[in-house]
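Shown next as structure tokens: one chain only, the form predicted in complex with its partner chain.
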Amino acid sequence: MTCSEFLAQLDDLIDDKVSVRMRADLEEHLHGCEHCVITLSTTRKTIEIYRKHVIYELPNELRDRLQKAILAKCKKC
């Protein structure tokens, strides 16, 4: 297996649906590749870096305001 043939299926092997056999094989490559082990690595912390983040919050008191004026308007449909 190459880098490239790696790398296409690099999403299914982060979300969990590799087959049985292609997971042995992806495995097998990283074996020889740190190439592929650091991209794989990081790839994945980058995920859980971005879930664990939350980079746009909406704060209570704007929150408040919006909710608000959505039922008032909902009230009037």
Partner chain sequence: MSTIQTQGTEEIHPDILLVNRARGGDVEAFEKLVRQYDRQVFRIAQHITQNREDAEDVVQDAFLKAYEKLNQFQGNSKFYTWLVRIAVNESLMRLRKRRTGRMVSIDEDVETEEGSMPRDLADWGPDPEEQYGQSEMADILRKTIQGLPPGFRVVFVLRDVEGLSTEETAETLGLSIPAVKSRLLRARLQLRERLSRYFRNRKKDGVK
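Mind pulling up the form predicted on its own next to the form predicted in complex with its partner chain we just looked at?
One chain, no partners, no other molecules: that is all that follows.
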């Protein structure tokens, strides 16, 4: 298995939607590829952080100022 093949299966691996055979192939690849181990670990951690993240409502005035600043920056590009 190549890294590209591993990455193509990453979502299904994380969601536990791969077959037993595919899981074995993916795990075998992980034993020899530090890059994909890091990619899997980082992706899982990112999902964990995102799921725990609390969304706070911004005050209207601050939201408007932020939006104007972003639009002004985008016009300069």
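Numbering follows the first chain given and starts at 1. Definition used throughout: the rigid core is the maximal C-alpha set that superposes within 1.5 Å between two forms. Since the model is a prediction, treat every value here as computed from it, not as a measurement.
Core-superposed comparison between these two forms: the C-alpha position of N60 differs by no less than 2 Å. Core-aligned CA deviation for A69 between these two forms: 2 Å or greater.
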